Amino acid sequence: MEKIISIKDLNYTYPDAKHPAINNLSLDIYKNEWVSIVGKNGSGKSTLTKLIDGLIEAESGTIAIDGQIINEDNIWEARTKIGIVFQNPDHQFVGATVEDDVAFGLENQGIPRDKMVTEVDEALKLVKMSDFKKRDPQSLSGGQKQRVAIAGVLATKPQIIIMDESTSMLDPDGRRTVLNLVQQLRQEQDLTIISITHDIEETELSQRIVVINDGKIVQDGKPVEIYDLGSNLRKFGLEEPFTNKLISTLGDKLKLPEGYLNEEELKQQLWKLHSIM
């Protein structure tokens, strides 16, 4: 597998802080991979995002994007390969209409007007928001706003999309819709997805979960491996998945398979047990 991001021995401490926010951290992320980086507030995950995007500079260590180590000379070029979708899409909206907002990043890149119109239409089509391009972004639902924010990122043709707590303000249905869309886009556009979250429930579609605590990686594995830590996740300030807690509650009363089950798998097991009772 080809690395798209390679982080080596990274360190960063905020001014006047007593402890480092990122502590000798190394991490490789591969092309077309979906990696969820999880941790409690203050664990260092958002600091890591800023370092990857070059918003702050590491005290020591290196970050390579697509094989090129980031430095002052190439940081702007590296940033063109990365798009960030933030927690609150309202903070990304600057235009009077949806199409104006999607065009904003392209305008900053100096893309010619005729090409910009084509790129905006294509990006809105990808997120199924073409019918809303003349609408005021503030008139949209939370899920629709987030899809427009994703379109704005897609229009700039990044190789990497960082989702920084970008579904935490949505209801469960809206969250599921956005995450399914991101999964589809990852496959169709050959994107690498980095999802930053404190909510373990948002990681199910990822291929790998990296748990950060006190600026260090404390766990790195497939989702099922991380979910199977169960109540041990609390040591890192994380809630164990809802289905794990439900299985623990039902465990003494019903014979359920060992290991993690997602909601659909748990539902099927419960129906199976109900049919033979």
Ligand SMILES: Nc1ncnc2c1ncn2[C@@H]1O[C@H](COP(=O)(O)OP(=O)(O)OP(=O)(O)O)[C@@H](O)[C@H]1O
The other form holds:
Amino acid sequence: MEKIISIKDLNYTYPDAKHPAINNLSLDIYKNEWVSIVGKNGSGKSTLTKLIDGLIEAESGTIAIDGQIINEDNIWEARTKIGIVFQNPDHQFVGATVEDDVAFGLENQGIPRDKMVTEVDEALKLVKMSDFKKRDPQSLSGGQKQRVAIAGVLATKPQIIIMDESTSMLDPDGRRTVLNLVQQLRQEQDLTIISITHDIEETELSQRIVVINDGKIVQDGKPVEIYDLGSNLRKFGLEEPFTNKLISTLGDKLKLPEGYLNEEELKQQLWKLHSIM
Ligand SMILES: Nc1ncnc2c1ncn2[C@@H]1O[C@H](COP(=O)(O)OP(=O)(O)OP(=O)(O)O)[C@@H](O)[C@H]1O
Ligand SMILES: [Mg+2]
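To complete the pair, please output the form predicted together with the named molecule; the form predicted alone was given just before.
Shown next: the complete complex, the earlier chain at its head.
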């Protein structure tokens, strides 16, 4: 597998801060992978995003994007490979209409007008928001806004999309729609996805979960391996998955299989027990 991001011994302390926000962190992310980065408030997730996107400069250590260690001279080129979707899309909207908004990132790249129109249309089609292109972005629902924000990022044709708490303001349905869309786009467009969240429940579609605490990586594994940590996740300020909690409550009374079950699997197990009762 080919590395798309390779971080080595990264350190960063904010001016005047007592403790480092990123503390000797190393992490490799592979092409087309979906990695969730989870950690409690203040654990360093957004700082890591800012370092990867070159918005702040590390004190020591290196970040390679697509094989190139980033520095002052190549950061602009590296940045064209990365698209970031933030938590609150309202802060990212600049255009009067949805299509203006999606075009904004392209205007910065100096793309000719006619090509821009086609690319905006394509990006809106990918997120199924074509019918809304003349609308004022402020008039959309939270989930629709996030889809437009993703279209804006897709239009710039990044290789990597970083979602920093991008679904935390959505209801469960909106969240599922956006995450399923991201999964589909990852597969179709060969994208690498990094999704950042403090909610362990949001990580189910990803292939790998990295847990960060006090600027350090404290766990790195497949989702089932991380979910199996159960109440040990509390050490890092994280809630254990809902199904784990339910299983430990029911566990003594019912015979359930060992190990992590997702909601669907748990439902099936409960039905099975129900039918033999
Ligand atoms: N601009 C800043 N100046 C000084 N300290 C900062 C600044 N931004 C963040 N920090 C500190 O750096 C640490 C890491 O913050 P960061 O924003 O990366 O956390 P996070 O994991 O993204 O948290 P959240 O889940 O709340 O978004 C925290 O201790 C925070 O207080
Ligand atoms: Mg943050």
